[in-house]
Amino acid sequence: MGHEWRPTWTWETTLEAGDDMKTIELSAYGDESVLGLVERDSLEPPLDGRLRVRVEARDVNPVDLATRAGAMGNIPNRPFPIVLGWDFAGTMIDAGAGLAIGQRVLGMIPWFADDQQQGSYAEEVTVQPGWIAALPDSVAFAAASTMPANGLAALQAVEAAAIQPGDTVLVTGASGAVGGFVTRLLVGRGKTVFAVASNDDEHYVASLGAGQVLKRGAVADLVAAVKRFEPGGVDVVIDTVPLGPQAVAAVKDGGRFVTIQGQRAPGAERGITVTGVRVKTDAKQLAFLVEALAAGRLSTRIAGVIPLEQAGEAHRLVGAGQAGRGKVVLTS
């Protein structure tokens, strides 16, 4: 299976290269109108071991919308103006970490864990060497920018699930970016996968290789559907939505439940092990993921491409559910 990176729609960009860089800055919490285009001086060479990257593409993640709206609360060490953005793909401005100037890379800024002021909604970023990996020429910047946070979350969830030979696994949210990656990673390891698809997205989820595709609906109905195939429940649920405590009912006694939102992990019951995963940077895991993307073992979907300067419109489209299936990517 090849990686599906072509967008369903694109907008023309008017950004031009120069001595300055464009950033999208959050001046206050609120709707998309608080995102403003600002021109700043290009970044100076870092003195703390970080490296500069010229960003060509970055995706719009739900956490960006939640942060912008103030749903995450006041963030320590982040005075306004704030630059959002976790994922990016681009080229090295500095050499380091075995990467040459001009080398294509992708990476993830651990936005909440790091106190630097700037995310990836900018034409240049500074990063720790452990946040990035080399990007093959065969993978477009737009496709690469959708991989880091979602791919790492998926891989870390799969590893936390400690899958054993013969295990059956239920993946919620398989139509989404994290759930789609989880499904492909499990299928690639030869596991029996039940995957939950959004309405009218069953064909796509089936194309990921899931053994059984289940329709999204009430959690009780989903649990009942699972138990028609596995009366005692599945060995593992990887909950990427997350559905939360009700979904634990799909796990057999003594099974395992993994959620990608650690702060919302349900309580344990019936001897079930519950694990919450919060995505972390990992350069080796990122290199594994991008190699799998380049080889076609993982796939990604892009709903559309829009220029960085119109990030507010991108937020509006995503928030209103008007962007379509897949990720919206902001390009420089």
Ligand SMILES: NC(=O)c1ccc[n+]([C@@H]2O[C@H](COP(=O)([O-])OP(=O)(O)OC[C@H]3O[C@@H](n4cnc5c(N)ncnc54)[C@H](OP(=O)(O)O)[C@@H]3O)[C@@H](O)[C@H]2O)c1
The other form holds:
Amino acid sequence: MGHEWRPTWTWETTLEAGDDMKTIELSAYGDESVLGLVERDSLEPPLDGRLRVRVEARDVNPVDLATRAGAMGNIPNRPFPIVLGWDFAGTMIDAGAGLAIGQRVLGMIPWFADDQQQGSYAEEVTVQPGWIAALPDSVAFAAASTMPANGLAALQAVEAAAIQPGDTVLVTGASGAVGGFVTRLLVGRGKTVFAVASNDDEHYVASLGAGQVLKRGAVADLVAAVKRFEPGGVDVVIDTVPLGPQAVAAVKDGGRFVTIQGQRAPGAERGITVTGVRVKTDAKQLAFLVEALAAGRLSTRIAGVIPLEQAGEAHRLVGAGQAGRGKVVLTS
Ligand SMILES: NC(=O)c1ccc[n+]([C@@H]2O[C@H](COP(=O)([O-])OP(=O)(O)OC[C@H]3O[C@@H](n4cnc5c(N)ncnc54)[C@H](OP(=O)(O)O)[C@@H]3O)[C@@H](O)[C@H]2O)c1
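How about the form predicted in complex with the ligand, since we already have the form predicted alone?
What follows is the whole complex; the chain from before opens it.
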């Protein structure tokens, strides 16, 4: 092979299997000080049918803070140290699921369901092929990492709402990650959306295309505001805050109430169907969502990007409401 190119120098180092990877471990339930940086061995085969992903970005979700604080209770089959993190964006270390080594991907770890998995607050994760989708070059890792859990929850909530032609829909928490995606998914289908904005976020929520932007406030005031437009109530409420049972009053008789509070959905009344959503992994839905993000049909907001090593500080900022609007992303 006379055309083969050879360097005139030789490699002085080799990337060895077993290199360390930075990982944020939770050593006990508590405040952000229980999040500690450690070096763990890189993940090595056999991988039990899983694929390794080098994680470039993962977002900080409310469930991470709740889990860290112990508000989710003791996680079954999950002894300390625990590694948090549902969402990730990065590159494939192994080939599989039709994806080559080095392919950019995004995905969601079904964190509660997966008892052998560490979360994405680490430089590498192992994933099942059904948890990931290819990530277009035009979408940055940080933006992509805000999409999986929140986008899938939003899409699955909209699907659960069984929207009919002409339906009116109220979205609570429309300034947030899940609520923002829900709003865009509905507006994209031409639905009449009443969306509740955080204080000073009215302009942002209007920019998502909501027909009526309602101010955040007491739930009774919100219901009264809805009824000024729709005296009998709206056909559907998608409650992403979640505000809970009081918000059912905004639904008309025989309507639908979909809540993001999967385990504690309020009881049915006045013939209203109540559905609680618990997000599920779905590679095809994820591919649909990231394509929509790349095409500008969906958008996401990033409050700040912080190195993974400073996960504790990220939790402190988010918990104190000092991070700003949008998601905080931890980068490797
Ligand atoms: N069931 C599932 O599978 C699943 C999946 C994903 C997420 N979730 C849950 O969904 C919820 C939303 O997640 P997210 O990532 O979208 O959170 P987020 O980005 O923090 O958004 C939450 C939104 O709710 C608003 N909000 C909070 N309290 C409110 C109140 N009392 N009245 C009106 N608005 C209020 C917030 O407004 P401010 O900015 O003004 O506070 C913000 O706009 C979380 O509880 C999360 O754990 C569940």
